[in-house]
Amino acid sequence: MLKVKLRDVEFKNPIITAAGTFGKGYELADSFDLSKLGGIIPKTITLKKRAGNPFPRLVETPCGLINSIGLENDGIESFVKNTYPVLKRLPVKIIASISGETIEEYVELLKILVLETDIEVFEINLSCPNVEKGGEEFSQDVEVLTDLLLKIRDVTERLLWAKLPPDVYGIIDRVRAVVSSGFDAVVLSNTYRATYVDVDKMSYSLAKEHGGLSGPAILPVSLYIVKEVKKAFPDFPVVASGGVFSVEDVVRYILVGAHLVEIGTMNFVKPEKVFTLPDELATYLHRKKKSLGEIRGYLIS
């Protein structure tokens, strides 16, 4: 009832943990069922391991979470030889998020992970905004961004996505390029720039003055932009993400046509409500009388 099949990839449901915020994807496994999940997303992985932004890194705001933790992670040598053996025994789909300083490094990183492990689905961030380098430079120029997505789809035939920032006027030329290159869905976004200020110390909340907004806030611009791409490409693959804290929210990004939603920023302030979303997705198409299918892209037209 709540499958989801994206080329020859069947996920359990649409459910799914987005990058950065579930850990390193087994440290609630003793606690959580984590086979419920439709799959997880580790932290991003980088080539080098990364010691991330200096503290704090991360600040409450009235509607959501700034955070600027930096990609923090101990790099692509300790996922293949410590992370990825205690990964692959959990009973969910694991899908590997990677983001590179240069196009080398993308193809490099995803070369080592087709040749080092059997995860079948990619996740190219193109759109972290709390680092200095790193792919969201190459997302500002569409034929940049073309050139590197058509170089990580020649390293394998596995399943990519790519994960690109929250840009509401130029998002459709950017998607154009992932379509044309051959990826199998976008991801539509990532945490929106933002930055916050404690009167008290009259300084900035943050140590990096800046850093990427998440939860509540965020959910009606990206809900607008995942609604504007189904328009423009109809039939191509959405993972929706921002802002999703009930039930209630995933419904919304399937009604405007998502195949797959991550949560993210829910999972630091109720780590256990991710686990009751798929039988409460049930529930709602239950009452509904409809199916998963019949309701996703049902406000597209």
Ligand SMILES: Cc1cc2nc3c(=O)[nH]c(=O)nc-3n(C[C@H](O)[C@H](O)[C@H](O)COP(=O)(O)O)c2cc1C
Second form
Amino acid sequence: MLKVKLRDVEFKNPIITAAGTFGKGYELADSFDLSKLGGIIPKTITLKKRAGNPFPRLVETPCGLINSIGLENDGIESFVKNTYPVLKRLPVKIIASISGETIEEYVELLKILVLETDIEVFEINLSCPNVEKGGEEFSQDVEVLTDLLLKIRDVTERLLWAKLPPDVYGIIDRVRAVVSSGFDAVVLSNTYRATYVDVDKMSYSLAKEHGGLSGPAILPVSLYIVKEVKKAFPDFPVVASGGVFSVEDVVRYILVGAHLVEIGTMNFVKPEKVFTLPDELATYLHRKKKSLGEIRGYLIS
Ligand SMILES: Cc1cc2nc3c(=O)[nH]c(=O)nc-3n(C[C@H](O)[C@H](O)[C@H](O)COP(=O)(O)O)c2cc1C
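Return the form predicted together with the named molecule of this protein as a structure block, the form predicted on its own having already been given.
All chains and molecules follow, beginning with the one already shown.
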């Protein structure tokens, strides 16, 4: 009833944990039933181990969280050797998120993962606001973006998602590049560039001065972006990400056309909640006497 199919890959339901907000993916395996979820996305993997940015790199504001973690992770070698063997035994679909500093790095990372793992879905992170190289930079120029996407697409036939930075104005051109490069879905969106100030210390709250805002504040903006993109590309699958804290928020994204919905910051606030969302969505559909397919894109005309 809640199943979602993207090409030949089936997701048990549309609820996916977002990269960077669910650790390496297995830490909660003993405390919660991971098989409840449509999928999990472990922390973005880079070619080399990254220590991330200096502390403090998280600040809570009255309307959301700002992070400047900077893609801290153990690198691809450790992922393949240590993390993946644990992940592959979990009763849940794994989606690998990758990020490179150059086009060649993205290609190399993906080649390694395709060779060494059975992972069926890859989220290409083109949107981290917290790294000097790579990340958002590749999405700035549509020509560079297209070149990168085509080279990535050449590596594998497995499912590819492009996770773009939030952009209220130029998003359609970027998504057109994703569609025309033969990707399978676009992920909208990552965090929004933001800063905060500690008044007592008279300094920025984050060592790196700024980071990415997530949580409830960004939902209406990301919802707008998903709506605009679905209006322009009604048949192209969108994976929504931004500010989901309730089943109503999940439904909001589905009503404007999202196939899948990622849950991020909520996992830090109420880690148990993501596991009840699939049943809550089923209850909503039952109450409305509608199928998931019937409500998906209901508001897009
Ligand atoms: C602490 C933190 C770390 C994150 N790390 C990553 C990451 O490694 N890769 C990535 O693509 N997105 C990362 N994100 C972005 C989330 O995956 C998500 O797209 C974003 O936070 C918006 O969703 P939310 O409001 O539900 O958190 C991170 C977000 C937070 C809050």
